[in-house]
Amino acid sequence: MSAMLLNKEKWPDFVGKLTGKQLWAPQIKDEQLRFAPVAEGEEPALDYKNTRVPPKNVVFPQTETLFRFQVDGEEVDEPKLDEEVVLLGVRPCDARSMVIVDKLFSWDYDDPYYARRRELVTMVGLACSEPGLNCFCPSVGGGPASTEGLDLLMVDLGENYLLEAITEKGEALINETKELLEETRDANLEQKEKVINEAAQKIKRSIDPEGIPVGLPGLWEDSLWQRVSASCLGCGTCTFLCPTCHCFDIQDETEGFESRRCRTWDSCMFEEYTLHTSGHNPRPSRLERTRNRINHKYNYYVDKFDVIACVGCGRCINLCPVNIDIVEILKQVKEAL
């Protein structure tokens, strides 16, 4: 696949070319940095470490209508999913998270809503040159310039972006904007490697996951779960802002004779998540729910799909209101093994 150079002076024209499709990119919305549709003339905000909400909501919306129906009729109206989307400025950890979640949504049954949205998305990544304080992506198989899940990777070289096509979708995007691009030189490729290596050296946090997936079941009754869950509020921030969390609820909503079936994000950190109709709850306290969260990411998912369901983005650490730190939890797990 090809690599081209985009001078930053031509960046507005490059973005303008992409707005022919539905373009999503990081923007400040309601005083929060998140992925949102880019209108003509708007500028994506690429000078950031990571968005608060991961871009998973583009392919797995926080609330989505699966279909509408009449209470007294037989007609079913399904949403049309036919618009191509370009996701611009995706960090490598978030792109990799979608590859991990793909396994769940195409496991025993292909989820048609998720699958169709994924098919329509072109992922344009932005390599990290300044990783966040709590990033630990190399520990779980990623990196500041990982291409897994991406169609095209951009690397900031100062005056230029180096654009590297990873898939046919990425190659097509380069061809669509070729009039704005220049050929790369050996010096550009050398600079790219330097930027990536320097970024990797800036990542200070790490955890060796070796032995954790197989060792976690043996720690089921260990006192560490009481310690690490003691301050948890059960707010669900860690799961709602996690790019690999995928739990959802499905409900029917009716107003008059108009009804819809909708899917919304849910969280295993909520008490009612496992509450049975009988009133029994197998995870009655935050201890059980915290234990489940760690086991799900580092044991259950590994057993099922042979990959850790964590990309080391650091969101759950950065945004936890009581400073619960998954890296510190995993270190305690390692010590207890």
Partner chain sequence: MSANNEPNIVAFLCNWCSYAGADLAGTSRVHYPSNVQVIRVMCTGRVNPLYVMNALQQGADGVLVSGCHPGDCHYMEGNYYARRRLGMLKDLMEFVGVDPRRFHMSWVSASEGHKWKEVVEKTVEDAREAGSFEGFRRRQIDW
Second form
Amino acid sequence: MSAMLLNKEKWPDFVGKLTGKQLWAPQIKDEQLRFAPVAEGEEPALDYKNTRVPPKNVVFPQTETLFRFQVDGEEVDEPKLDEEVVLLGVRPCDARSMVIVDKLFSWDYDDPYYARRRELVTMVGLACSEPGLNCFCPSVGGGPASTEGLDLLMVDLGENYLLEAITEKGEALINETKELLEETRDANLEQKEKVINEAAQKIKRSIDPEGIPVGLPGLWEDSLWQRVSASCLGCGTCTFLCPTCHCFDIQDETEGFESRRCRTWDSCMFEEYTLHTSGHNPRPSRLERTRNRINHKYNYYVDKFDVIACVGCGRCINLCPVNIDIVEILKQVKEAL
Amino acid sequence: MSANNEPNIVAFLCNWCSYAGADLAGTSRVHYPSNVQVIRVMCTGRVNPLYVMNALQQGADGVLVSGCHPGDCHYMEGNYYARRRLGMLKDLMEFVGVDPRRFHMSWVSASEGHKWKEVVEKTVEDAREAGSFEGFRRRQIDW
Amino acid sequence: MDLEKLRETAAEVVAREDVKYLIGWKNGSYGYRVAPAFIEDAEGAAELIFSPLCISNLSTYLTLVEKLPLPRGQEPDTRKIALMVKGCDSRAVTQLLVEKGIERDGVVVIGCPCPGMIDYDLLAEKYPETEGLSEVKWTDDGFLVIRDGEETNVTRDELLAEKCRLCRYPNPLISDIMLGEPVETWEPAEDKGVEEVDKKDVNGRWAYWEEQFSNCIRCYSCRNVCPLCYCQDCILDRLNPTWVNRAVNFSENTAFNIARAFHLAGRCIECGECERVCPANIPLGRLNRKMAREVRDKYGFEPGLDPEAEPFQASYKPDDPEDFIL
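Could the form predicted together with its partner chain be given as well, to go with the form predicted alone?
Complete assembly follows, chain above in first position.
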């Protein structure tokens, strides 16, 4: 796979070339950084740590119509998914999260909607040179320049971006924009190593997950769950903003005779999530729900797919309104083992 | 709003006064606009503000709530509660940017067939001026 | 406030036999974070703090704790919950008493007169958070930010939270134990946020809220954090009838936000928690404050002041304004 240089002066042209396709990139909208479609002439904001909401809604929209139908009809009308999307400026952790979620959506049953959207997306990553305060990706198998899930990785080398193709899709993207790119020199590759090493040095938080997946079942009745869940509000901030959280709810929405079946994100932190028709709730309080969140990420998922369902992006720590800190919880878990 | 620019109005009428008033308008052959879909409730006091929201979401361009005059409520005080609640709702909707012409409340007694006609005419006229309320429709099914 | 005295008082309170635990504030895990603390013994009481970072309203935990069915033969725990409150939080407690959401005998209210809290976002923007714990203290005319051992004096105006600029009740209105002397109240600032929206025309307001509500991700943190949103069966969770669809789009988000604001009209005590916790930065406080202002101006009612008052939406006056009626 090839590696090329893109001078930052040519950046607008590079973006211009891509806007022919549906281009999503971080942009500041309503004073907030988020992934949004880039219109012609607009420029993505790349000087950022990470977006508040992960780009997972590009492949797994918060609300997705599965099909439409008439209540008295016999036909269903399915969505046509054929628009190619380029996701520009994805952080390596968010790209990695998609690889992790892929395992679930292609497990016992292939989810056609998710699979199709995944096929249509080209992921152009941007390695972190200034990691955030709560990043801990190296602890869970990632890194500031991890290429997992990416088609193309960009590394900021000051004056230039280094573009490295990871997959065929990435290679194709390089070919498309060839006239804007320059050949790399050995010095560039050394510079890249330096940037990445420096970034890794800047990551302050860490946990050692060794022993946690096997140890968690033994802590089922431990008092630590009471301690860490006491302040939980039961809101969905941590799960909705988590790049690997993938739970959904399916509803039929009917207006008159027109109906659609849609799926929306759901959160295991909601009381309604496990509520049975009978009124019984197997996870009746915030304690069980918090325990489930940690267990799902660090135990069940590891059991099933051999990977921790947490990429260490730190969003749940940043935005929890009551400072429930997953690193602290895991430290307590380690102590209790 | 229908194709010929006629607004859809949903009216919640209390069983004891306004519904009878609207009935009287009918039996007295008073002509009033036919845009109104009447929903009979036992008392305006049981009109949940969410009824108003849901009506607007599901295709109404205007909503009318009508009940007994203050002091005349069949249940003594239901309309007083409604007045306070729906007054608040009107303020809130106005702050959110829902045109105040889309929501009205009135007192129409069982003997006021002509007042009913005036109220409906005013509601329809206001909703027509405010225009179609597509922006808030539930049926924005996007793929 | 004297922290020694606070911790001493807290230790005494939790030592009481009729007190189950005390809810207060403690240092969080890093930076400027402060976390709610559930204290059961003297050791825990030593962790308590009260600083300009203790902006969260802890009274929400009074109704948040699940009332699970008890195993046969087990007696319910009827011990009291002790709670640290600022001025605004104490109004939430009063409003809960008005609505009979809690019983007066069930709580021990520890009042903390509040000179004004810091806006976390403003603080973190000017003085970025570090991985170590930072401290903020009140000074005579502002705040002292201690970050990595480096001390910075900041004026009060620079960092004061919006809700505190508008605050009219910095001293707890209800308390069993008062910590420290009452603070001097200040002239509440003009509510620029509400004004900004108010002066737009109706279409401008719709456009403004359309932009805001479109960002809503429906995590319901605004509902959950609110001390006065404690219905066992919330209309937003209802499926039959489905008042608000689960789909996340502008129409449903708007319906949800209007419903939420409406249910708080005449009940909201303006603690600003909804706005603080919103991950989408929707200025929810503007909706609530607007309604609170309408209720005050038009109906002469203010929630959370008098535990004997009638709940606003469950009462009426024969001469309530009716200028909007045709």
